[in-house]
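Have a look below at one chain only, the form predicted alone, in structure tokens format.
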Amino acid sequence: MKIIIAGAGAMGSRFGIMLHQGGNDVTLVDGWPDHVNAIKEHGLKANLNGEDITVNIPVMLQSEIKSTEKADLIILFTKSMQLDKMLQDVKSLISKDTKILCLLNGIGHEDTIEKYIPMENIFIGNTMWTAGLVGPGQVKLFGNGSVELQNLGNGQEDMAKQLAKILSDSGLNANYSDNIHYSIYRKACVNGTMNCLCSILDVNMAELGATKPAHDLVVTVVNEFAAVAHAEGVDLDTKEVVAHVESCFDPETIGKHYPSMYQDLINNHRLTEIDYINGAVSRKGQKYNIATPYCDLLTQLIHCKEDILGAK
């Protein structure tokens, strides 16, 4: 299968490496010239669970796509605010048969994707794999993870299951879901707590969990997400979701990990996806007349920190 990884940062690199090792024809596409050039010159370097490896994978700068060979599958791993631009740049690689799998953090990305391909070719999901970007052409990959995905178009369940098998055959532990929006909101609760709180407090997840207010903060934010989700027909089991979020505190698993928003904002002074996580809940709360004071405040505080650090 010819697979394009659209957005070859930390997570895109992980999927690219594993799918390449699984025998697929993989090409990375990214918008960071230093990253693309490093991979072209030296290969994609990764520390994979303590072992240093170098993988030679074709890579293209998204603004300089020259290939017209169509992709069978495009997996989206851009930042949310970069999604529309990426889809514009890769549209020459899209045919009427190309499938797009969106694994972005956040809520509502299908509205953007549908401008480029019909609904029956759109698949959405989420992943619990972790990864870190060390520098141009270098990533750190650790721990185990999984993927859930579902078709958005009617009658595409078999194709969704086929895509899950392709991912699983490369060790990505993918499964078909018949309720992916539940899973997306469930993961958004992780991002809506761990990402912004660790970034604001300048801590990893285990350090956040060691603070006395952590539990109450998690419960309150999860309840705001759940209220908005309910208005959209998704009923979260808040007790289970809180336990799921707080499992991130464990230093023996991923607790010592700094979330992606922290890496973007604190380490690299880049703009964050806050408007597509807590900010999305705030906007939807206004739409449904649901109060979301914690998500409102967390969104504003992250934007303050972006301004202070000169993020761009």
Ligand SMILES: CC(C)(CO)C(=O)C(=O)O
Second form
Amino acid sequence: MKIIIAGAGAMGSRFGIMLHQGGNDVTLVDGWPDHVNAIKEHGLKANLNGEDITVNIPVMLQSEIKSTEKADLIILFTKSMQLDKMLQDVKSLISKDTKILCLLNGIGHEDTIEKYIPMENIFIGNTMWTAGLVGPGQVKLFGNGSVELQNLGNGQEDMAKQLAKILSDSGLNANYSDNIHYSIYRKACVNGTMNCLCSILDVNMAELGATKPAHDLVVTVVNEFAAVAHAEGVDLDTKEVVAHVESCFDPETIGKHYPSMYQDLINNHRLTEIDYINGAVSRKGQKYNIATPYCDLLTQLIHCKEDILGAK
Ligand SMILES: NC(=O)C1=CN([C@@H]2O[C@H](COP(=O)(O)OP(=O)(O)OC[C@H]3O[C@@H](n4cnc5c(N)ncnc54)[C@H](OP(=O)(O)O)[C@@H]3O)[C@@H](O)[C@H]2O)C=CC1
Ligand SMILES: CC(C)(CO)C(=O)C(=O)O
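Could I see the form predicted together with this ligand next, after the form predicted alone?
Full complex below, order starting with the chain above.
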């Protein structure tokens, strides 16, 4: 199976390395020339659970894509705001049989993907794996994780299960979900609390969890996500979701991770995905006439911080 990782930053590199080590034919595609050139020249360097490794994986810039070889599977791992451009750039690698798996954080990416791919080839999901970019061609990977995914098109359950097996055979611990919209809202609750709060407060998840107001903040934000999800026909079990969110506080698992939004904004002064997480809930709240004051404020505070830091 020819797998393209479209967006080979921190997470794309993690999935690329694990799938490559699992014996798959993997190619990385990314738009950052320094990163792509570093991988071409020195291999992809990773600190994997404390061990330094170098993996030689084929890599190309989006501008180098040629249409000669079609992909069997394209795993999307761009930032939300890069998704549309990436889909335009990988169009020539897509045949009528190419499956697309989107594992980005955020809500509603299927609306963008549907513009380019027939529904029966679209698979969506989310992941609790973590990763960090140290610099061009270099990533830091620790801890464990999981993936949940499902087909969007009718009759594609077996293919979704097959994709989960391909990921699991490489150690990615993937499961078929029979209600992926629930899973995506549930994961969005993790990002809608951890990502913005850690970025605003300048802490990792374990440090956030050690503050007294953390629990009340999580409950309030999860309730806003749940109200909007309910209006869209997704009924979140808020108690279970809060427990899931708070499991991220554990320093023995992923608590020491600085969420991807922190890495973008605080470390790299890059624009964030806030408009696809809390910002998406605020917009949906307006649409359904549901008050979402915490999501509104958190979105605005992150945008303030982007301006203060001159994020690009
Ligand atoms: N990191 C994590 O732990 C997790 C992330 N996610 C989600 O996975 C998706 C991908 O995230 P992630 O892998 O963290 O993204 P990264 O920021 O590591 O990489 C995404 C892209 O951003 C660009 N980029 C990143 N850093 C730089 C830089 N310093 N200079 C220039 N370009 C840069 C590159 O593309 P280009 O040059 O084309 O712009 C890169 O492909 C997101 O939706 C995220 O929310 C989900 C779970 C955990
Ligand atoms: C690891 C986790 C779950 C933290 O919110 C994440 O998705 C991210 O860093 O964006």
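So that the term is clear: the rigid core is the largest set of C-alpha atoms that superpose within 1.5 Å between two forms. Residues that one form lacks are left out of the comparison. Quantities reported herein were computed from a predicted structural model and do not represent experimental measurements. Numbering follows the first chain given and starts at 1.
Segments of at least three consecutive residues in which every Cα is displaced by 2 Å or more between these two forms, once the core is aligned, occur only at 66 to 68.
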